[in-house]
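First, one chain by itself in structure tokens, the form predicted on its own.
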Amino acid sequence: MASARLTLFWLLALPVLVFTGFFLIPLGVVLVSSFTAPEDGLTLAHYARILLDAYHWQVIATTFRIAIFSTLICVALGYPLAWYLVRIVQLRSWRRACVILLVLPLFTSNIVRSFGWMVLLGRSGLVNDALMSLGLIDRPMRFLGTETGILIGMVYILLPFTVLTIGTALARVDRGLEQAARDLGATPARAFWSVTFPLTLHGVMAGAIIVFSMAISAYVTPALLSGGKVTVLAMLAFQQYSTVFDFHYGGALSITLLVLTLALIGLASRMTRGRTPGAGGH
């Protein structure tokens, strides 16, 4: 009995001191030296710095439309991929064969991947090849250093994640529901707004806060395909660290992308809380 209670206990311990010393601590070693200065000791003069600038609110909200528009995209692309993987793909070694194409990507370094976008996304790359013979541009369009190229890779890099969750979420709606809708006289349209998509939220919004989430915290992708004309805010914490070895401020510049980011999820979370069915009343 003391034996099991001994393994128990370790199996409870363990987790929580990875955690706390991987997460936790860390955490709050930024925190502590974002209200910290050299020569001041407790200040919130680097959070000032932060708020009262017109310029770090110019890339604050760069680093947001990116991360909003990248996420908005990737869930627009990733419900209709999952519903072809779940609802139309047939043969269970098609399906299987999708999916690897879709995770294999997720094996190679963000780096690799961004680089590959360089290259596809140049003057005379790919990308600007086909549209000129498609005939849609006259002349090669700049898409590295420019949001539209860094939201290209974005979505690249992003997409898996919500196609495997709105893909998992699909797959647990009962079907019957769907067909009762029909048989009460509900359109096919009529019926996804108003069963499936209502029974898959849960799964978008889990697939929309992870791309999130990634996105507003991005650096390798925005920095390569950036050409450094953009900048985000985990560009300036990271060049803070590394370059100026500022780290009071990098550490205020860290704390302020994290508590951004948790307000906008958890105003998210709460506008469709309401809309997830059973979230409502009783």
The other form holds:
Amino acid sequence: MASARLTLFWLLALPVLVFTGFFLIPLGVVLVSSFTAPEDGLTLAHYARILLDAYHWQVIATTFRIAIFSTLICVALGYPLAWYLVRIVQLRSWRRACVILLVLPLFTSNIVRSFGWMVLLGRSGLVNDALMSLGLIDRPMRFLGTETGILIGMVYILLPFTVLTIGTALARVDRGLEQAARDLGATPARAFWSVTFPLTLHGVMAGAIIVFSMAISAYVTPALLSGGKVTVLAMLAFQQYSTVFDFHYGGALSITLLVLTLALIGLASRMTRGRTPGAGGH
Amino acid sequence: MAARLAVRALALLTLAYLALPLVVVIGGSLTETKFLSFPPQGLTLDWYRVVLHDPTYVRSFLTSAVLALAATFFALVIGLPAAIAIARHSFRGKGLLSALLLSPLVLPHIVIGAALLQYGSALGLVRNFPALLVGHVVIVTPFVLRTLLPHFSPGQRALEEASRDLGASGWTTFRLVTLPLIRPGLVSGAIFAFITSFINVELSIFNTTAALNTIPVQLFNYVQYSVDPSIAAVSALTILAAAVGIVLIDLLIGLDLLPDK
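Same protein, different form: I have the form predicted on its own, so give me the form predicted in complex with the partner chain.
Let's see the whole complex now, leading with the same chain.
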């Protein structure tokens, strides 16, 4: 027993030390400064400034809208792609090439990827050229500086995460269960929705949570694709630290972003609880 | 059958969507014009010569690579023991501990970066390599932990006990029994960790200087002023480096991200 405790101590010493010293305490410093002001000590003024102001609510709404749409689209596109890679592709080398293509954007920075979209989505970019030559539009559409443009860039960056988590879950599904459902007379669609899909739901949720949390706190992609016309919460917070140097108001913005993120993730994991595989059906 | 066809079509379109910006960046870097254009007008490697003779780009590239390698190493050193403790031991505050160690995954990197800047300035831990490294270790460790945890299953315990009963030491059991079982998790965790560090802007941006810069931060600063083909060339080089890295990983340890069965 004593040796088990000792093992545990050695296993946890470094993780706890590093995360306390370089994560908990720094965040504590931000929390404290968000509730204080240089002159009047303890104050709620920074939060009042955020929560009693229509502009801030608008920024928060934009941030959430982009994050929620990014998550939905990533799951909607990621599931078919994961299915294709795990179930449909027979040729090993082609699947390998697809996985490399999937991981490749992840290995390149947000900048490189957003930069590609800056070129593609410009007024005379490839996307506008294609849409015009197809006769779908007669004037170039404005993508840069719109939420649509940001969304295209965000989904692009976050999609591989859902494909990987869903694909891993899908690969682990026992196909005998599906076969059993089919043998008992279920249509392929019914077999999918009542057997396969619930078994992969934990992968879907894991991917969705990664995507949502990355989307809500994204800075680079919105900053580059917004052209200064759309503002998200992370951009507002960064301004305070980098150009205004207001650690107190910036801290309050950071804590707001943090609390909103955690609240939504808590809600998401509560929703899936009891629906994970093994927890029993209805 | 129609559903299968639709899934196939949608998947191929999605793959094209994933490839498109990379193709544009690589294509744009080959243009002979002074401004970025795609499709490229003429073909030249001149912009690569410009970039490779620019010492600031070369230095940033090396900084990023060393930083990502070091961060991944420390993330494994911290994440693996933590995963073993959480998966195999019972102790008070376990839920709290795993929440703490995983939370950088969901917390905005901008916030963590700002916090480390504010706190680090009190310790003199700012705008140097250790300051960058500390932040990167904090944000990449959760990737290792998160991908590792699902690979520990209660069933493995029986195998480990069997190994111990047959006389293997704790270390030998770990090396020969536990490690192969969790290898896929370790590999994908390390990949995610490396990626996350290598491409990070949000955290690095607080601690980089003109002399100590990472490649993404340098590009970020550059892209806001001008969009010329040399940026496309640097970007194309990072894509190339990424491709070489992925293929190497695939050949050396197998990129079993999406296993067969």
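Positions refer to the first chain, counted from 1. Superpose the two forms; the largest set of C-alphas matching within 1.5 Å is the rigid core. Just so it is clear, the structure is predicted and the values come from calculations on it, not from any experiment.
> If we fit on the core, is the Cα of residue 11 displaced 2 Å or more between the two forms?
Yes, the C-alpha position differs by at least 2 Å between the two forms.
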